[in-house]
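Consider the single chain below, provided in C-alpha cells and representing the form predicted together with a further copy of the same chain.
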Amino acid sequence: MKLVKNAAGRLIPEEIDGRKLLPFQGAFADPIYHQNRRKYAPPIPRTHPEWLTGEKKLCANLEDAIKKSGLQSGMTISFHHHLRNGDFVVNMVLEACEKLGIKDLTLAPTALFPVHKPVIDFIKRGVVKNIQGSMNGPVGEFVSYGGLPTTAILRTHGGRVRAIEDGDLHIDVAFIAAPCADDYGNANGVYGPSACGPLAYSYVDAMYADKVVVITDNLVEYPCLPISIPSTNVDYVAVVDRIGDPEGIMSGTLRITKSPTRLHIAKLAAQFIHESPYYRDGFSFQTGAGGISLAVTKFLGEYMEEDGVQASFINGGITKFSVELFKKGIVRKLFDGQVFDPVAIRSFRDDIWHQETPMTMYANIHSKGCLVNRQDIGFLGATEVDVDFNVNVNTHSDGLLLHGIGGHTDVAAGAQLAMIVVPSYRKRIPVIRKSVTTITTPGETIDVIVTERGIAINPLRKDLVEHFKNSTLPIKDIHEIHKEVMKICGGEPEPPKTTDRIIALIEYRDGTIIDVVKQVAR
C-alpha cells in the first residue's frame, strides 16, 4: 500500500477498499470543489394518486417496506441518531434484513450509540460489511480491534452531507425513524411518545437516497405538520410498536459540571470570550451538551445579562440552558440540529424563532453558505490536543476509536474563535500532547485552548495574541502547558499498540483524508 504524507503530516494510503483517497491539503484547500464536479442526481421518481393506482405508501409492516424498497445484499442503508441511546430502529431494520436474507450491507448512520451493540453480531453474521458513520462506544471498540472486514469511514456532520450531496456516499435505502408521521411520509420529531425534536440529520438522506422508508410509532392523520421530512421524498411508511425509549432519547442527566477544575476552565473560557473582540451585541456562539460546555454557556449568559449584551443566535445542540437564555431574551434566536432534553423539544416545537437546521444548512462546505461560517464563537471538547493545536475527538490515547466527530471540525473551520475547553490531563493521562493519536480537526482551525493550567492562543492568530497581551488571564505558550503536563503525568503515554491494518479513515469535511486509525492489537 503506497502512503502519502498529507498536509497535516499524517501518512494516508493512496487507495483503500478500491476507493482512491485524496489526502488532506489544508483546511480550506477543498480539492473536490476544484474538480468542477456536479452534485449527485437521484433518479427521477413519480407518483400518481393512490385513488387512481391503489398503490399505497403505507406498508403492512417493516419487512414489507424493506421488500418494496428493493433493498439487496451489498447495498447501503442509512439512519439518523436523533433517538440517540434510545433508538430501536437500527437494530430492528438489521434484524428484518437478516430475516429476509439480505447481507453485506454498508451502514451509513449519522451515529451509533451503546444501544446499537447488537450491530457487532450483525457484523459477525455477515449482515453488515461496512460502516460509514460515527460509532460511539462498543461498536467503535469492536471495530478498533479489527472486527469489521472493511475500512470504516468517519465524517463530520458537514462532511457527511457533503459526501451525500456530492455523490461520494450513495444511499440505496434511507430508514428514517419518525416520532410523528402520516401515511404519505410527511414526518416530524415533535409529537408522540418518542419525540426527539428535529429530524435534521435525515433531511439530506431523504433528498438523495434512491428509496426512503419512514418508520413511525405514531401515525397521524394526513397531513402531518410541521413537516421536517416531506412526503415528496418518501417512498414507503411502516408502523412499528415503538421506535425508541424516551429514557435513552433524552440525555436526562444533563448537568453543569460540579468538578472545581472544570468549573475553573469554564470560567476562564467565559472570561476569555468576554475580553475578546467578538463579545458584542449580536454576536453568536455554539454550545454543546458536555459538562464544561454547559458551564461556559452559563457563565457567558451571566456576563451578557450583566452587560445587557444579546447574542443574535446560538447554534446547537440545544439544551434547556440555551432555551433559558432564549426565553430571558439574552439570545434572540436558536438554530437546532438536535435537542437534548424535553424543555428544548417544547421550545423547538412552539417557538417560531427556534429553527430546525438541516445539516447542509448547519455545516456543508459545498453549500452556498452554512451556519458555522457565521458563528463568532464555538467552544469544543477533545480527547487530546497537541502543541500544533491539532485536536483528536475520535480515539483515546490507547488507540481505541470510541467517539464520532459531530460538528467539531465544521465549527472549528467556520467560527471566528474556535476554542477548545479541556482539562490538561485526565486520570494522569495527558490531554495536551506533543502529537495527538488521531487528528480529527486540524490545528490551523483552532484558535485557543483553554485548560485549568492556562490559555494557549494559536500563534497563527497574531491578532488575538496582540489583543490579549495585557490581559490578566493566564495566557501561556502551548509548549509551556505541555511541559507542565508532562511533569505531572510523567511523560507522554505509551503509543497505542497497533497492527499495520487501517480500520478507519478520518475524512475531513471537504472529502479529503486527514488521518487513519489502525487496528489495536489485543
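With the form predicted together with a further copy of the same chain done, generate the form predicted alone in the same format.
Only a single chain is listed, so you will not see partners or other molecules.
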C-alpha cells in the first residue's frame, strides 16, 4: 500500500478497497480534481402514476416495501438519525433484509447510536459489509477491533450531503423514519407518538436515492401537512407499530453540565465571546451538543439579556436553551437541522421563525452558499486538541472509534470565531496533547481553545491576539497549558496499540482524506 503525506501531515493510502483516495490539501484549498465536475442526478422514476394503473404506494408491510423497492444484495441503503438513541428503524430494516436473504449491504446512515448495537450481529452474519456514516458507541468499538470486513468512511454532516450530491455516495434505497405520513408519501416529523421535529438529514436521501421508502407509525389522511419530505420523492410507504422512542432523542451529551470545572470553562467561553469583536447586535452563533457548549449558550444568553443585544439567528441542532432565548426575544430566528428535546420539537412545530434547514443548506461546501458561512461564532467540543490546534472528535487516546463528526468540521471552517470548549484532561488522561490521535478538524480552522487552565488563541489569528492583549481573561500560550497538563497527568499517554490495517477513513468536508483510523490490537 503506497502512502502519501497530506497537508495535515498524516499518511494516507493512495487507494483502498478499490477506491482512489484524494489527500487533504488544506481547509481552504480548491483541489484541481473538484473542478469541471457537475452535480449527480437521481434517475427518472419508472413507477407509473396511480391514476393510470391503480398502483398504490402504501405497502402491506415493511418486507413488501423492500421487495417492491428492488433492493438486492450488495446495494447501499440509508437512514437518518433524528430519533438518535431512540431509533428502531435501522435494526428493523436490517432484520427484514436478512429474512429476505439480502446480504453484503453498505449502510449509509447519518449516524449510528448505542441502540443500533444489533448492527454488529448483522455484520457478523454478512447482512452488512460496509458502513459509511458516523458511529457512536458499540458499533464503532466493534469496527475499531477489525470487525468490519471493509473500510468505513466517516463524513461531516455537510460532507455527507456533498458526497451524495456530487455522486461519491450512491444510495440505492433510502429508508426514512417518518413520525407522520400519508399513503402518498408526504411526511413530517412534528406529529405523532414518535415526533422528532425536522427530517432535514433525510432530505438529500429523498432527492437523490434511486428508491425511497417512508416508514411511519402514524398514517394520516392525505395530505399530511406540514410537508418535510414531499410525495414527489417517495416511492413506497410502510406502516409499522413504532419507528422509535422520542425519549432517546435527549441522550448522552445532550444535557447541560453540572460539573463545577466544566461550568467554569463555559463561563470563560461566554466572557471571551462577550469581549470579542463579534459580540454585537445581530451576531449569529451555533452551539455544539456537549454539556459545556449548552452551558455556554445559557451564560451567553444572560450577557445578551443584560446588554439588550439580540442575535439574528442560531443555526444547528436546537435545544430548549436556544428556544428560551428565542421566546425571550434575545434571538430573532432559529435555523434547525435537528431538535434535541420536547421543548424544541414543539417550538419547531408552532413557531414560524423556527425553520427547518436541509443539510445542503446547512453545510455543503459545494453548494452556492451554506449557513455555516454566515455564522459569527461556533463553540464546539472535542475528545482531544493538540498544540497545533488540530481537533479530534472521533477517537480517544486508546484509538477506539467511538464518535461521529457531526457538523464540527463544517462549523469550524465557516464560523468567524471557532471555539473549542474542553477540560484540559479527563480522568488523568490529557485532552491537550502534543499531537492528537486522529485529526478530524484541522487546526487552521480553530481560533480559540478554552479550558479550565486558561484560554489559548491560535497564533494565526493575530487580530484576536491583539484584541485581547489587555484582557483580564486568563489568556495563555497553548504550549504553556500543555506543559501544565503534562505535569498533572505525568506525560503523554502511550500511543494506541494498533495493527497496520486501516479500518476507517476520516473525510474532510470537501471529500479529501484528512486522516485514517487503524485497527486496535486486542
